[in-house]
Amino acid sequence: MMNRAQTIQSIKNNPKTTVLIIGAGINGIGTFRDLALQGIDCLIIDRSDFCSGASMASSHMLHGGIRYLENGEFRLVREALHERNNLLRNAPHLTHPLPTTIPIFKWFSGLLNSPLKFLGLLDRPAERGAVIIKLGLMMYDAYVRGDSPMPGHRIDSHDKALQKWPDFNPDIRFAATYYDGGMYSPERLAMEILLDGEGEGNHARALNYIRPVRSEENKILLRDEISGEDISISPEIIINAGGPWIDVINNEINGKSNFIGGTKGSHLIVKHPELREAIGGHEIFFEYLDGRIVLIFPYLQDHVMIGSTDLRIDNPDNAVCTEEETEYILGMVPQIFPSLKVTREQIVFQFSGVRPLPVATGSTGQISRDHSIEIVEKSSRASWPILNLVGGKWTSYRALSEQVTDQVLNRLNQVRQASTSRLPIGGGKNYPAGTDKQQPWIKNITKKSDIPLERIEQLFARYGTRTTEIADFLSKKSDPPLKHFPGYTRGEIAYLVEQEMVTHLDDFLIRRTKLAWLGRLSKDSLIEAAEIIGEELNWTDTKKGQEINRTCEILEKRHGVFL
């Protein structure tokens, strides 16, 4: 694999590409990926990090929507619940079956939601009640059955609910449950996905801090964000991936468009170790008093995820949670868990982003969550033929990047060599199932590294069998364990550096680990962490303090984290 000075120069010797995809989120990564494993020669760029925006500002889950089926999107359903179960499959190690649990309060309430909808004369449904979850449950599993991993829907009664659950508000009818996915870190997966890419060949090549800046002729001028040097590229196919920037995108490659509306939303981390245990390792979903699908997610150690926000914003660049969000998030809580307390204190991280979403007029929550590809043709304003990637959701992407995968084929009458269905994601290659296989597994590698059982454990559940690659690199280098960062060590940050493409600090910090998410940062973390890293990448001392500059303020802007 090329370092990021190495693929800048590859591109200077030689600017011309098949398919210049512009936007590394999950869309972007995803067709990266598939298109690399055809064998298409193609570069992946994003103006910030890799998977920074949306799609690290997404909810967690891998799911179907259960909730889409009463606006009649049946086909969506059916799709993400087949690649839900791809994912947990393909990435057993950053994946894992959600039990999901909806408190019910009504029998009959909301049967009628759905032809109201399809007449037009409901925005905002009424409350589901036990009757309709109950159907909507029963298509959730029909869809899948015979293809699940994990087993169908129950529905306990009022009084087992409260006996699995004591904190419920009491007045509830019900409790449904079923199987979803979850994902502790979407940056980390997406890495993975993308790592796959670069490794398919010379053919494939990724860069982040690069953005478009303008179209000359047949070229499109890059702007390489961390030197301000301009580099040209010659593309046959753009791919806009950018998500809630398509447009800007596009306006700025004389591709004008305006397919966007996105909607903001916004969640809190918190540290409470009541409501952790209160929900038993379940995820919450339910609906709140406006209606708004909302959900209580069980994150890390004793940390819960509470969201999300659906609120229309016109510059995705001003996505952060505000005071108003943050007070509507935390009222969330009493709806369900009346003698919980949820307060500004806990939360120690917050995060905004922008779903993709189409311009649609009407309430937020009933515009469709579905993907689709607009193309803009070759003209006289543009050389190349640009496929936006418009909507999509995260459990979803890799249907999205096949589609796409596939119309790029078609374009260059080349044919599909091979498919991402069900093929491994990075760490989830050979990926011992059980206890049972991951014990012997784990020894053998602690036995041929010669390094401690318990960290080879530690290295396994981030990484899964990438640890086989990272335990050798560590044993060739001085590996002190980190001092502010229990659990990683000196070695570890150095094979993330060189491997992951970390250009600056915050990289690191909230991207290829979950160390900011849980609230674990100094100033005094921030100094070391910047050491290690400057080691690696040549920092001054100038660049270091910058760096720690520069992070304080992301962290305080972007997610009310202040040191």
Ligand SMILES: Cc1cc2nc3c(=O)[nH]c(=O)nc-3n(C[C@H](O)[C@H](O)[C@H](O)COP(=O)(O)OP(=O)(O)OC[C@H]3O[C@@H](n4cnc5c(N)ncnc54)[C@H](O)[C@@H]3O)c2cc1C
Second form
Amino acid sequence: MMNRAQTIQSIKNNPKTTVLIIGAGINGIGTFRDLALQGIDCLIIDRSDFCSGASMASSHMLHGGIRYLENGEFRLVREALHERNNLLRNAPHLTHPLPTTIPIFKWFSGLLNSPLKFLGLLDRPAERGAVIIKLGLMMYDAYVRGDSPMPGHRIDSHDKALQKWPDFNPDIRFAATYYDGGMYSPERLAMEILLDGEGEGNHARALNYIRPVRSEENKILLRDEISGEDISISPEIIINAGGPWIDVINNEINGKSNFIGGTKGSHLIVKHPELREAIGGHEIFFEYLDGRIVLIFPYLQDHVMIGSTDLRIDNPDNAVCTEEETEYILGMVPQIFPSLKVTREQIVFQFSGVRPLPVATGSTGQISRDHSIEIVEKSSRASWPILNLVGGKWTSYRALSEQVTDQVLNRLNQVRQASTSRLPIGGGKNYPAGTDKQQPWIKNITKKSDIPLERIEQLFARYGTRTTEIADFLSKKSDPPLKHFPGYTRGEIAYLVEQEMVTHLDDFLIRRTKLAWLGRLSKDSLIEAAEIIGEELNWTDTKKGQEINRTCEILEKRHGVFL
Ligand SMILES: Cc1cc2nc3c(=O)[nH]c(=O)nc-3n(C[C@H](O)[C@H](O)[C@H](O)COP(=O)(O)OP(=O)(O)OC[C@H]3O[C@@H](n4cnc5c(N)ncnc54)[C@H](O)[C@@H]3O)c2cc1C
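Having gone through the form predicted alone, I am curious about the other one (the form predicted together with this ligand); can you provide its structure?
First the chain shown before, then all remaining chains and molecules of the complex.
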């Protein structure tokens, strides 16, 4: 695999590509991998880091979207449920089954509202009772009967629910539990899908921190944000995977478009051992006072994630979690767990992103979450067709990518050579499922690499079967543990810089690892990480200082972290 400098040089040497994908969120990355597997020459670029837009800001659920049933989005739910199951099978190291519990306070509410919503006669969130939730869950189960690795739903009575969740609001009548999927690190999963695309023998190149500045005849001028240099590329087809920025990108290279009417969603990560214990490993999915569906997600160790909001926003660059949103989110927990308070001091990280939804009027909760491919054939400013990827869920990225790839293959008169449906992702390849298989696998790597068992276990939990190549890399050099990041070594950072295109300090702290998300950072830890990454990327002392300042600024402005 080429590093960043080599990829830029390769574009200078050969400024042509069949497909240029602009935007490396999950939809661009999924399409990149699928095209690469079909032998198509493609280049994916992002003006920022990989998976740093909406794809980093998701609620971390792999789900069919039970609430979309009441909007009549049956196709979307069925597709997303199958894709959820595919992801659980193909990336078992980075995804997990997620028991999800809905506390229910009423018997019959929603019976009238749901059909009204379905018919478009009700345009606001409305309370859902036991009967309507039961009906929804029956449909949810029916869609994946015979294809689900997880059990179906069940409904517990008031007494049983309070036995299981003693801190629940005693006013509940029932608790409905069903299974969806979860992921702790969308950024790592996206990175592994990207690396699969770049794999040996594929004609596929990826670059972060580069953006199109304008189009000229049959060329697009790209500006490297790191060196400031401009390079050009001539594509045959463009895929605009800019998510919430699709219209901004079109404006730069093709002319005005009006596809996106995004809504902002914010989440908080709180360190709260009592709440983490109270939810008992279940995601709690419930209706807030204003009728919006919100969640308390069991995050890593003693952390929980709470969210989200759903607010219209014009400029996706301005998406940050505001004071009002923080108040709104903190207020969610006592509705379900009246004895548990969450305070601002317990917040360790916050994040916000914009759902790239299609332009629509009405209540934000009812805008379709389905995806579409909006095609703009050649325009007066450009000689290539642009396929715009509008909307979609993280969960169903693969299905969207497959549809886009098929359209590209059709345009190129080529046939599909491989399907991604059952294709394992990254460290999910040859994954030993179950502890009885994992322990011998881990012991074997320990023996071969001479790296302690606990360390291999740690790597296996992060990288799945990619541990083989990482252990090989680490065993070749001395690999001291880090002072400020227990569980990480110098060699592991060097590996991530070399293999996963870490370009800025924040790439490592926020997206290649969960260090920032778990409140593990301090000024000293930033200095230590900058030293190691700087050594790999030949940073001067001035550059290290700039990187530390940049990271502090991003942490403060976007994530509410003040070091
Ligand atoms: C709050 C929230 C919660 C969500 N929860 C879930 C969930 O639980 N489950 C689920 O399945 N889905 C969820 N989603 C939806 C899902 O996350 C998104 O639909 C999906 O990530 C969109 O991916 P994308 O690749 O289209 O966009 P993005 O991830 O935004 O990618 C677009 C990329 O384009 C880049 N870009 C922008 N401008 C330029 C430019 N000029 N040049 C080059 N690159 C550029 C950006 O840097 C970005 O990386 C949620 C979304 C949000 C916002």
